[in-house]
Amino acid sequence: MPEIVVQGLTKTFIHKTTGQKVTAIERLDFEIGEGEIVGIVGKTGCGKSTFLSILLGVERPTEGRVLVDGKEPYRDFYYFKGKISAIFQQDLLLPWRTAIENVKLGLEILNYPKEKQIDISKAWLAKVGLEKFLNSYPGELSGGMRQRVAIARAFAINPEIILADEAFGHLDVVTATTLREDFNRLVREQKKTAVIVTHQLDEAVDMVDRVLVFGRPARLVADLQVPNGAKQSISEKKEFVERLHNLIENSG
């Protein structure tokens, strides 16, 4: 049974200025099974942001849907809770709040006991390399070590699926590489389905095993896996990235 569908998905806004109707989102068909690592790819304003905000259950289909393990997560709001995490551009870190305080939130919201969220966070913020930073507050860290309290703060809750929506553009090449490596080896290993948002097609080669390519307003360009040799051969992905930019380009 595939974990998302996604079927005759449109979303449409109206113009607070001119008041015209803008579609964002134009009948997107697609699905994503349980366990898999899926990429997001188009050009900028073609509505990858719009459906994930959708997938959270933040915004509203105008015509079709997106189920969830046969559900609707606007219409079915909370049943989601703790289902389904996101990790954005921005760390969106309390700075009021130390390293272990953020990493827990979700797992107050959640109502686990005390001791519980603080083994769990403890824990999460280990595996991303911040042991010794759990009272730590976010002014006293790093752009990429705020990232990494926040993916360890997506990861706590376990959820079934993450969403990470250009989650490392903003960083430097060298902070950026290290946690694509990072991020998607933790997937891996907790066996998380995962949609990814990236304008970086080379990042998309080395995190996904799957690219959807959107035209703008959001429709399937086209639906590919990752082959085995753009991720190990440099002619291979250079060619494969090649080939995404094409469609891109060609989307309209």
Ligand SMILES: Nc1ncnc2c1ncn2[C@@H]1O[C@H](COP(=O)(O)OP(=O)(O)OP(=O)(O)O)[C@@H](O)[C@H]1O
Given for the second form:
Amino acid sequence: MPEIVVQGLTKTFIHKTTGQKVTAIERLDFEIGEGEIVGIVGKTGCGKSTFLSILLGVERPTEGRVLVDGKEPYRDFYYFKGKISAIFQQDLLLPWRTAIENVKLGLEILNYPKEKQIDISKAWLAKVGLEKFLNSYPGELSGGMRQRVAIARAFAINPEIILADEAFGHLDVVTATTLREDFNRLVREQKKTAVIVTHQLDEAVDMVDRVLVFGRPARLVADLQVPNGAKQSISEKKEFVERLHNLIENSG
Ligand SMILES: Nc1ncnc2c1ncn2[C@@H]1O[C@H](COP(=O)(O)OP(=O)(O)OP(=O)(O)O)[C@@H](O)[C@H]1O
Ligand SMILES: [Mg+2]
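Having gone through the form predicted alone, I am curious about the other one (the form predicted in complex with the ligand); can you provide its structure?
Everything in the complex follows now, all chains and molecules, and the chain you saw is the first one.
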């Protein structure tokens, strides 16, 4: 059985000031299997973040449904405690907690024994290269280092699914590239199911095995496996990125 099932998903909002109906997602259908690493691309405002919010159980579908392990995230939210982690463009660290205290947060909420909280958090900070910064506060760390703490925090609870929404786009190119590589390595090493939203098409090709192209409002325009060649050859990568670019441009 697929881990994530999206059936006839539609989401509309009522605009706060104009009172008009905004359609963010319109009859979206697809499935994601356990352990798949999937990218979502599409024009700005096409409903990518809204889709992640529904997957996280923060927003509720207007019509249709999203099932994870056969359950609806906004309805069965207690079942999903600790099962889905997300990283965003902002690291969302608590400024008054040190790096290790930020990573511990989820483990505290999940009632891990105190010693385990520390051991797991230390190990994760080491995995993201921050073993020397356990006791630093977010304000003492660079943007890339803070995002590393956020990544450690996301993995520390050992979730089934990891979501990333434009998590690397705002960093300088060198920092973003190493972070992407590290994140990619960890997702694969830990055998997580991952859904990665990005504007950067070359990032999608590097990080994921399958790309969903959303139209605006979100509906499935294309569902493509990333060809192996595109990961190895610069010219094949360029060709695939060009194909994605054209699909997005012509998606309305
Ligand atoms: N809470 C809300 N109330 C009203 N409209 C909303 C709300 N959240 C999203 N929308 C609208 O839904 C549409 C999809 O927004 P969403 O943020 O999901 O797009 P996105 O694909 O993530 O965009 P971007 O690439 O810029 O991050 C937009 O038209 C947006 O204005
Ligand atoms: Mg977004």
